[in-house]
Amino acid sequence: MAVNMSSVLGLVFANMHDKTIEDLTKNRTMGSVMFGGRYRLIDFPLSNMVNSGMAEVGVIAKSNYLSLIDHIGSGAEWDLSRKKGGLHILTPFSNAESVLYRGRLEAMQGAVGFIKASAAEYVVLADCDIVTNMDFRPILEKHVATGADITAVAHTGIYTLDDTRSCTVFASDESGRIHDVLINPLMSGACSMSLNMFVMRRDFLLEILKQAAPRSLYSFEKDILQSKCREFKIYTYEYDGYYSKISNMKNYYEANYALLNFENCKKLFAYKRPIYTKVRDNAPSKYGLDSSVKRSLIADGCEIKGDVENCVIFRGVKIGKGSKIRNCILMQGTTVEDGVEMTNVITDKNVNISENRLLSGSVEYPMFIGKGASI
């Protein structure tokens, strides 16, 4: 059965995750966090709602959200900056009942004038956590088809003890109906993973959020999943599309790399589905007589003088004479003076290195460089 997307609430939550990451939410939101040479986390579900035929989108808040708001701004770059719909950034203690939340219902509990005055039928739910191209149209067609309660988007693979001790694994019969949930566990092998996307009726969500409100429920996951899953009709949708879970710095560091991977590429940027961010109009790169680079993603505005290898590199970055970078996502305006030797080091924003510096990390354990600092 086809639903009207224009019907459908986006919400996305751009703090939910900020702990698993950081050293890179200290100064910002985990959907502000720097992705792929010239991203956002928060790009990725948003565009997903907008190319899906979402006409309105909440972005739930909780602190560090500077960097959000001059991100996403009115939402133009998505097409969101309308009369009627569009974006919304919804930041705490916006009404008298509004908390410094701890838990997606929480969150939602400080939104919920927001949802009551959507005219939505249908109100889908996502973090900032997962780098993906999805269209959620199936999704909502499938939750209307089962008539389920909640719609939990998941994904069914081989998952080590490093995965699923920061996620939700789902436990469910023939027909997909969930009939177990375990929050963190420590566990290893085949299993469901929740991608943290769900679907429900607006006026379903509503009436959860009035009964969790008297009762200090604050854990969708723990109080709602968990404690109802055999109360509520609950089904898993499996999604088998190209996606990246960032739940760790190792994960963060190896989601990027993926991307040097064209066939990645392709996956994640389709060409009818494109994801949108922020415009900023910068020159195109300039490369040295003497630069080389190999197997590596150059945004633009970027110097590059030495040699560059399997490396994602943002906006402004500048690398002197000499320099040899391996294996290194640099973020926006780092520079790199001459003759500096770099392996499996991530750079945060405006990071200067002085000249003839040797800095290596590992692949399991990458060398970070906070924002601002200079070596």
Second form
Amino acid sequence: MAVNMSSVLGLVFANMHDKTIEDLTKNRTMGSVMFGGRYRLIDFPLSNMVNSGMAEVGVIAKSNYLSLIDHIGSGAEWDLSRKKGGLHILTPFSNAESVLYRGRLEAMQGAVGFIKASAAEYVVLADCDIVTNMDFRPILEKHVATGADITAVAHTGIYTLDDTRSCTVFASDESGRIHDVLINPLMSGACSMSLNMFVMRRDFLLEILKQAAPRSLYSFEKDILQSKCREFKIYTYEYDGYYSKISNMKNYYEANYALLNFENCKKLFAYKRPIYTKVRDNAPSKYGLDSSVKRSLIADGCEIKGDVENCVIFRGVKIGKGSKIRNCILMQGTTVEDGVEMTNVITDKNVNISENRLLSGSVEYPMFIGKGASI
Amino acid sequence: MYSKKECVAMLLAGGQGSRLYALTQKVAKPAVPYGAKYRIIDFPLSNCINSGIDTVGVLTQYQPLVLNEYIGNGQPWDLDRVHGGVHVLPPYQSAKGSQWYEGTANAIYQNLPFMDRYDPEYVIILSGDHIYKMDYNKMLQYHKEKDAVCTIAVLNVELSEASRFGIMFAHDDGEIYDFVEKPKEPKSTLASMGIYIFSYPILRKYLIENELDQNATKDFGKNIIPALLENKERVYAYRFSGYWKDVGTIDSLWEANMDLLNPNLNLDLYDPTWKVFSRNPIMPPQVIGEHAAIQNSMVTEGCVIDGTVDFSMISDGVTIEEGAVVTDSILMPGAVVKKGAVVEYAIVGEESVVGEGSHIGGRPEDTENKNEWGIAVIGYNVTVSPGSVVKPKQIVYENI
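Could the form predicted in complex with its partner chain be shown next, to go alongside the form predicted on its own?
Shown next: the complete complex, the earlier chain at its head.
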């Protein structure tokens, strides 16, 4: 059954999972973590919502949200600078008595006025830890068809201990109805892992929030999905599109590298469903006289005079003559001077590496250089 | 609504650009791609906003679809404004009838009502076919200092090239006393850049007088400027010394692109204080493959490159497959070069496909008769079938 997508409200949680990649979220939200040469993680849920026909999105931010606000601005880049609907950044209400929220339910309590004011029929909740190009329409359609109270997007795959260290796993029957929920189960093997995206009716969500507040319930996963899975009809939606889940530094690194494969790149940046981001008006990238670049993703505004292989290079990076860069992720504004050798290194924004330095991390544990550092 | 503006810009963007042949069959010259991620009109529009001019009328006439869509509401150039901003001004029908724009002066004349709305002190006239960075505000200050009624930006050119331009004769203080349009035997090297600042009441007066003259060709260079000089009005030359290039021909368009690869070029696209803005195509970063070899080139977003690229400009969304070789060439947005194809000294238009093993263009040193050599051009949305040969200087309009 077709759903009127202009009547679906999006709620994006910018700070969920901050702790999983602490190095990168020291000065920013999970949503504003850089990814894939020119993006920030929030670009994916926002673009997916817009490309699915949604036109009203609230971004729930908790802390460190300066970079997020700078990135999103009025929402114009996602076509969300609107009179009807559009993008709203929902920062925490706080006064002397209140504390910052602990979980998704509490976060939404702070935004309950916004949710109430919307005229939408359905709500899509999404975090910023999943990098994918997803169409929400079939999920809404299935939600209506199954008559579920909540539909949880999940993917069944073979996972390692590292993958399940911070995640939610569902057990469901043949119809897809969830009868058990495990949180951070530390298990390995085949299981159905939550992609932290949920669909429900807006009035249902408001009712949950109304019931949860006086009982001091704050976790959506624990207090709703886990405790109420027999009371509510909670169904999974099995997503089988290309995606990466960011839950630690290693898989952040791998998710970036996966894009060096042409096919993966085509799946994530589908021509008809573009991923929008803030435009910086950089000039094209310039390749120098003796440059050599292979198997790499290069954003605009770079000046490359050295030798680059297996790298993800963000906007405005400079790489000097004779430098050899292997398996590195160099974020916006990184300057690598002449004669530097770097292997398995991630640099945050505006890092400067002086000439002839030799830096090396390992594949399992890449070396991370913090924002603005000079080496 | 009160919306006075000190200076309004009028950008002449109606030209067909017939000397760009296949590249301007479907698009007006100002919308021709340049410098991997720009279109020619990005330069004057960016100059306007960087110079503090936020009201721009863009006069269009020839094939305006692509240009109109590109300009849109002006947001990429910060020209989406409550007062002013960018306005596309096509010719229109009125109670007295309808009229195409005939000549540059007539085009501006027909838009007097547009300019009147902003009650400007000054109007700057620009053209949409030049590549340069210029602070129009400095020129406006000069215009005020000289108490001029008209200031013309000029550039010193080589004497041998002077016959291609409108040539000025000026006193030491900058006052222009004579002007010759494209002289056969030039006696001065001060060339007009086609950029004029007028004090608006004077411009208005001369445009109306020119319109009443049945014999006039209604052109700035041929009528308005000579009339000002004849009446001993204060016309001044403003000397400009940066990079400026007219991209009206295939050769000059190719050269202007290649100029960007010169590290000593006096046109810095990377200057954060004077960015050249453009409409973003919303594409991922460029993906460089296993077999790629790229040197001395500019490449932008959305490209997928697995071949060899040297001394070339590669625009957004271009694909260069494994084994393909692109040298000394310009690939416009969305062009595809299939496996094993060779593209040298060529311009491949937007969305065109060079089939497997094709050979486009040739090197000057490999051409015996130098007169037969030139830049090869594949037009807009043309498919070159596998194994085809396109000779140097050849222009391909349709699928081959």
